[in-house]
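In structure tokens, the next block holds one chain alone, the form predicted on its own.
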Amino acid sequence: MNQRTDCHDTTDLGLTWRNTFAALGNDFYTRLSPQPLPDPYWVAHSETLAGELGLMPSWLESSEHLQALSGNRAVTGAEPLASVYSGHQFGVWAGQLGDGRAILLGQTAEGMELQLKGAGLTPYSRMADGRAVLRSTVREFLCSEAMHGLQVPTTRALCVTGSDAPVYRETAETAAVLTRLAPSFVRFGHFEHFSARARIDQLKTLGDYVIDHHYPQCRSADAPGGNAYAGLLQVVSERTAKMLAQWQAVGFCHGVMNTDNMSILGLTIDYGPFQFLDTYQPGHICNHSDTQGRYAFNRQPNVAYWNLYCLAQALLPLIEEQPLVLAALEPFKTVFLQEFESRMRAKLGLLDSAAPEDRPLVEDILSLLARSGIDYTIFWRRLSHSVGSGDVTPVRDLFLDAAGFDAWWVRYKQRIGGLPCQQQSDVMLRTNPKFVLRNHLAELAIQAAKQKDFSVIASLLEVLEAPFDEHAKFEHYADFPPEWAHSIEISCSS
């Protein structure tokens, strides 16, 4: 192992730190510094997020910042650590896990935690090397910011640094470090860890920490039975339900919804074998490692509920009463359905109150998309334009079952009150993105980055930060995927 960062060699990132998670104590983490990354170089960065953090415009020109965000220099005011957690992986209890390659630098005064992912071995690396490869790091960087552009709750990504240092997966690859941010990186698995070991004092400390810093409303009388921990479970259930509804509406497949990959804040976290749907296939499995199809696209809501049940079991020693646990879980079902239907109605441009025919309209068009193998993103975008122009031909041309679409189109026109309708079209164009991070687009960025060409990452980031805009000069990023895209396989190897 390379030597750890020299604590005397520090860099001031211009951030003010408060490090509340570090104050929990050594039961929750191991203090350690990042492992230096040899000869690092900049790969990608988000100017948008840098501005939100208040970083100086010249931050990318600083070699000290490059070294610090590669793990080679200590950061002034940070208290780096790797946290411990456990979890269920593919439905099976995996025991102790933890930050095997991510090191939390600390928390800013504005409440954002910064992690370096790929920053070297930790006590929780198990048999791994603690590194991340360029391939997966580019994918996570782009998708984090793409999801933010789509207004889906997510961790964020500030920058990627790379190195020619070899990292071995199925083949030799090169190393990279991702600087990612979130208000908290606490996962369901953090609670499972202490509950499984009957360490109730630590479980309570963690629960109080999350409530006090993120969900103070849980201490109100509105919590189930007036129990703050039941209130915590309920608000997490509701947030998770809303996030899943957004995933399903935009066609996002997470690919590895283990309980250790579920955020206590209802954020999309840990972008491993993810994918945005190309053709609409409800049973699509994006993770080549998921041989049983546990995390297929149409199973994601049920898996989320299963994961919440695992969280509920972990919180039971604090909630104490089983009826309160069940009451706290119950909102997931109604919130998911309401949120999903609301988002699908928006995709159809239905601006008035819900009508009885709305659900069949949604169900029937999804069935038609599946039967004809229609590209999910392109269909919704073309439909958005057709509602404004009155010309349905570009949409109809997508369907093999033209008669089936025609019958649906008649019902749809009646529901929205005739065409053209620019108001509905405008709403739909702000709801149905033109651009998503398709697998083949990420692959183009990765292949260019391997040759030290980072321009594709930069241009993709430009459109993904504003995915509802037209971006005429990047029209090719909104095309149908090429034939070779169907052969891309994404696995848990990263």
The other form holds:
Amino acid sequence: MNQRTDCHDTTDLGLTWRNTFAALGNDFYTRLSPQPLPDPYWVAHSETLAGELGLMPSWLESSEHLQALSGNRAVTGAEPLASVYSGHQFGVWAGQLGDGRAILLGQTAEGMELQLKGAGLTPYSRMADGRAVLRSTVREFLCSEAMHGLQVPTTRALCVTGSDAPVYRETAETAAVLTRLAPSFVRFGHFEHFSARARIDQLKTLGDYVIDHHYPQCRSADAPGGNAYAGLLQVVSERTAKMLAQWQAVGFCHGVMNTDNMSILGLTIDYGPFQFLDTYQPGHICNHSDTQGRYAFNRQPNVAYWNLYCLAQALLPLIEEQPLVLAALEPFKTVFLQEFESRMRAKLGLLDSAAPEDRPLVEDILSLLARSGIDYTIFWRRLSHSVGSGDVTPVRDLFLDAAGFDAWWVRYKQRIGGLPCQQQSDVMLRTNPKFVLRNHLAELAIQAAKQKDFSVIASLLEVLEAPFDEHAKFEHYADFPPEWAHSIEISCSS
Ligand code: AMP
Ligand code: MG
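Give me the form predicted in complex with ligand AMP now, not the form predicted on its own.
Full complex below, order starting with the chain above.
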């Protein structure tokens, strides 16, 4: 196995490898190679992301690359490893977890880490098989790029390879490997791991690594008490708050907000039983395994704060003073509320400075949407058009409680300053997406992919990369969900 951790660059896959995480040492991971998958084939790829990485379009046609990303060929210059972390799952300390099926290949010279998810057994696989099925991999691939298209911070997805090798879940399925990217895959759980074991040296090494590579500003005097680790907690609180505000504004439900699924960079990570809301139901539970509704849509901001509190506890040995911990957590609430309000104001096309009536306007329309069970994405898109045309009928038609809507509309029209307003409408159309990855759309892509027709994935990707644009060819992807969408049940099984 390749053991190099020096700084001489090596190129393979068209990428130059640096591997800073590997340089942390054996306490943080186990070195190992991805396990081969028989007869792999390409399933999906993002030309956009390939372009951002400076890769040629032909990159995704190379059989050498196909083999490497399916675990069948070692990548020269990469130092593959599975990292160790722990975490709280569904509110309970779960002890050691770790990359049970994701293998970090290394880091590119541009600072992006590449992981192969579903690349086989690791020492952290516990009772599971180290694999990922085609179904969940297609969902993660599409949603990663959809979130990026929506400008929500997220891990990225470069490509998916598949194999007919059977993988057993509730039934026999087939294997797939997702190549995903992020500047770092460090999770809250990585810190919890070393803290729970009172391995303070490693905790500090990890904190310093994250600060040096991602948050150098934490070393400035602005950090609470001038403490860099309090600075780290504060910046993570802020980033997480911003991400949550975006989730809530766009109607995204993550489904498994365990502390091991929380990125230290405030990225959306580990797409499993996620869902974009169809009808607006604040208490919606998208994860069929979440019987208590811990991760219901409207609980997400509180859960994020709870998770940050776990991170804070983990960092306490470095921060040392409890008041600094509390100071570093504090911005979560203010930043979340500010960001959420400003995003909701933008969704309403309120571009001037905030007015006292804005909050009730937001709250009241959300309760009207909930009461009438209205499709969240379609409502905002129709409203955006109505503001431009002055014709409210397409919006009003959505509401069972038309009188309730009319009363709100009068207040809204007054606040926005009369209609039609082209400028506001334009901004709203750049804020309220036409296309989101609804469960039934992912399901269509999966069903076709199971028959080896990968064209639905490709056309959905095209639309979701630019979700604010019109896509005349794919108008049907913006429709109301069909009846059968209600019977889709997504669980943790992946
Ligand atoms: P998740 O709920 O997908 O975030 O997974 C929680 C933990 O279980 C992580 O440590 C994963 O690496 C691990 N895990 C999930 N599925 C598998 C699998 N099929 N094989 C090995 N480990 C897995
Ligand atoms: Mg996970």
